[in-house]
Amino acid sequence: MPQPLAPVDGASLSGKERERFAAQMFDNLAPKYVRLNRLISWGADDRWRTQAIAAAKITPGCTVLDLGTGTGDLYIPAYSAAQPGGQVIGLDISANMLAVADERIRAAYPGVPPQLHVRSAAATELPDASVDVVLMGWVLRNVGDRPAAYREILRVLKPGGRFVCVETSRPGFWPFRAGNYVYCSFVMPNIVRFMGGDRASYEYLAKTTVNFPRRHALSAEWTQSGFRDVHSQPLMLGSIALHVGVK
C-alpha cells in the first residue's frame, strides 16, 4: 500500500532528506510510473531516450551505469547497445521502481539477470574508473547533493568516459517559458494526481521542474565540477534538455 508522504515541501529539502522524500514518492508512483511518463511527455519520452543513447556512443563491450534507473527505460536500450560483451548496472534510491525495472528487463532479455541495486548517485559503491558511460534520465533534480553526485560520477568514469543526462529545463523564448510554467505548475500536477500521486508528490514534481537550472546554467555547473567538452541540446521547445560531458 502507498504510504502518504510527509506534509512537507519536498522541493525545499536537500541532502539525504531530499532523497528520502523522493524515494518514498517514487515508491508510491512506481506501479503507474511508465504510463505517467507517457502522459506527462505526450509520448515523446521514448524519442528523447533514443537521442540520449545515441549521444552516449555506447559500443559493444562497454560498461554502462544507469544512475537512477527507475523503471528501466534507459537500461533496456543501453544493454542492447553494449552487446555483445557489455553490461549495464542500474542504481536507484527507490526499491519499488527497481522492482518494476527488474520485471521489464527480464521480459526484454530472458535469461539475463539484471544488475540492479538500491543506492544513491553520491554513493554508487563501484570501483574507481570502472564505467565507460553514465546515463541519467530525469534524475538529477531529485539528487540531494549535486556536487557530491558529480564527484562520484567522475570517480567511477574511465578517462574519456561520457556522462549523458536528459532533464527538465526552461525555454529561453518567453512565450514558450510562460507556457511551460503553466503546464508544469497546473497541468502536470493534475496528471500526477489523476494517476494516484498525493498532493505532496505532485507539488514536488511541479516545483522541481520549474526551479531546476536552465540548460546553459546546468552546463556551466558541469564544467565547474570538472567535466570537459560539455554541451547541451534543447528538446520540446526548450522544456527538456539533453546534456553531455566527458571525464
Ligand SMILES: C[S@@+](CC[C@H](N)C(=O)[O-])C[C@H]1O[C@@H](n2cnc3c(N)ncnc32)[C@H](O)[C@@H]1O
The other form holds:
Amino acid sequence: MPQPLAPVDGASLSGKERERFAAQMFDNLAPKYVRLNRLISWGADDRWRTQAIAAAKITPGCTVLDLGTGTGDLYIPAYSAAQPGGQVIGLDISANMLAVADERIRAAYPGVPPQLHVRSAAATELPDASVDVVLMGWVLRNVGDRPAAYREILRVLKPGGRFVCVETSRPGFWPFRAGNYVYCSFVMPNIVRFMGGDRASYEYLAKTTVNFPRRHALSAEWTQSGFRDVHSQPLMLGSIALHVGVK
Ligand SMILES: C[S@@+](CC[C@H](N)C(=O)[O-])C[C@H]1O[C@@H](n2cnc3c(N)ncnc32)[C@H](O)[C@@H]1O
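Coords for the form predicted together with this ligand, given the form predicted alone:
All chains and molecules follow, beginning with the one already shown.
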C-alpha cells in the first residue's frame, strides 16, 4: 500500500534524508511510473534512452552498471547491447520500482535472472574497477550527495570506462528556458497530480528539475570530480542533457 509522503520540501533535503524521501516517492509512483514517464516526456523518453545507449558504446561481453534502474527501461536495451557474454547489474533505492523492473526484464529475456539489488548510487557494494559502463537515466538530480556518487562511480569503473547520464536540464536560449520553466513548474506537476501523485512528489519533481545544474555547469562538476573527456549534448531543445565522462 502506498504510504502518503510527509508534506516536506524533498528538494531541500540532502544526503540520506533525500534518499529516504526519493525512495518512498518512487515506491509510491512505481505502479504508474512507465505510463507517467511516457506522458511527461510526450513519448520521447525511449528515443533519449536509445541515444544514451549509443553514447555508452556497450560491446559484447561488457559489464554494465545501471544506477537507479527504476522499472528497467535502460537495463533492457543495455542487456541486448552487452550480448553475447555481457551482464547488467541494476541498483535502485526503491524496492517497488525494482519489482516492476524484475517482471519486465524477465518478460523481455525469459530464462535470464535479472541482477537487481536495493542499493544506493553512493554505496554499490561492487568491487573496484569491475564495470565497463555506468548508466544513469533521470537519477542524478535525486541523488542527495553527488560527490559521493561520483567517487563511487570512479571506484567501480575500469580505467577507460564510461559514465553516461541522461537527465533533465535547462535550455540555454532564454525563450526555450522560459517555456521549459512553465512546463516543469505548472504542466508537469499537474500531469503527476492527475495520475494520482501526492503534492510533495509533484512539487519535488518540479523543483529538482528547475534547480539542477545546467548542462555546462554539470560538465564542469564532472571534470572537477575526476572524470576526463567530459562532453555533453542537448536533447529536446536543451530540456534534456546527455553527458559522457571517462575514467
Ligand atoms: C526517474 S526514475 C528513472 C528510472 C530509469 N533509470 C529510467 O530510465 O526510467 C529514477 C530512479 O532512480 C532511483 N534513485 C533515486 N535516487 C537514487 C540513489 N541515490 N541511488 C540509487 N537509485 C536512486 C529512484 O528510486 C528511481 O527508481
